[in-house]
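Next comes just one chain, in structure tokens: the form predicted alone.
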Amino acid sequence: MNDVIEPVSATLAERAKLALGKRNLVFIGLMGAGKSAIGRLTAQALGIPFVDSDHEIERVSRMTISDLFARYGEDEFRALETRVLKRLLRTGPRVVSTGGGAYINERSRRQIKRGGLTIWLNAELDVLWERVNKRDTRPLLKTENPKQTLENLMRARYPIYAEADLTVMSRDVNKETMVEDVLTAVIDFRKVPNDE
């Protein structure tokens, strides 16, 4: 046995691209779920553009997310996020990863639902914590007990994330496996009984 990582199956990617059509595929979920990393690889597999909404917000505002939060507060940040998402989702197909709070904001959620197929990368607390506790760039985790804050965010947000069209468990497996899970979910979502 060799340890070479196999690329995502071209057949699987083609079937998913056909199922997606001209719609956008929008990744939602908490920080650390893998929206950017898996989103980028999914876009590569599908052969369509990838956009990270947080990076786009930073580009248009010329400020980091942390600086935006600190200077203008969460309400102003969410208003900017909604405007950016509306613009990003106007055309497709493309893969868009969103910030953890984007889908929680009602106006942004409407834009996301209208603009594409939503996929929630659902992850357990320990998986998320292992991924996010190494960096000090998460404004919502700048609290006395960041792990408890993360757990509180899960409790508050998971019922809303559950409204997504698709759900894939984000877990500690190789990224190619996660991409295959996403592509399979897209294909399965479009299957209907008279699909033959």
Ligand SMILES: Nc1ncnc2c1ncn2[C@@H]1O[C@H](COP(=O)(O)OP(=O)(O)O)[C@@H](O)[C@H]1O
The other form holds:
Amino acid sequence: MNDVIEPVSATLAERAKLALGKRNLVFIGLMGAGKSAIGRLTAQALGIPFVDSDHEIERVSRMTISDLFARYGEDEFRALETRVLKRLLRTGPRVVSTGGGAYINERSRRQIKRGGLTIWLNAELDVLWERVNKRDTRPLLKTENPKQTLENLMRARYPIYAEADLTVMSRDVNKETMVEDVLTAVIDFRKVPNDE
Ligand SMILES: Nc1ncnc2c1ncn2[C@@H]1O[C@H](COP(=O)(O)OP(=O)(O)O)[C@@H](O)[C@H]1O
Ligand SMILES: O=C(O)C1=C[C@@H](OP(=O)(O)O)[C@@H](O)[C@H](O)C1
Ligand SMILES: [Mg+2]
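Just the form predicted alone so far, so send over the form predicted together with the ligand.
Below is the entire complex, every chain and molecule, led by the chain shown above.
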């Protein structure tokens, strides 16, 4: 039984907005997957507010993510990330893009699961690498072999990201196509085929 009656001519974005209701849509996934970029465009399409947890962390701390890691270390960064996420997820609907490690941290993961519908932007190593190697803003990749580091993070993190409610493959298509895939995934969430 479908208890939401959709207008026949509703656009993809309107239908996704209806399906989302008051929930937040939370982007998770590895560095370079497009959480920040696609999250922002998805919020625009849905006509709801967008927040990026890294951006919010930088705003409240008045420091860059790199400086936070360098001065206080990853553990302090994670503690701040948990606090910021808790606040950002309090009201909905919003699109919330998280940093790649947020969902891996147990306390933040609990907040995120409680705080909305989760969407994992899954991606292959080469796609991520092409995107992240252009910038040096990611402290975890300041290693001797950053591509290997990224691969190690994939191995460790993908089984955890896979707990997300929705998964969309991030690939080299234009960003509008990515947004369409995201909106379709939201609409299709828990849709039961007619013959089941
Ligand atoms: N589908 C896409 N096609 C091409 N470039 C993309 C795509 N998605 C994201 N990007 C680019 O890849 C880079 C990393 O994306 P970003 O949103 O910062 O990822 P994340 O927040 O997951 O680390 C940005 O320069 C962004 O514009
Ligand atoms: O994967 C991670 O642990 C991190 C990802 C970054 O965010 P993006 O995934 O948006 O790059 C940022 O939060 C920080 O550098 C740590
Ligand atoms: Mg980001």
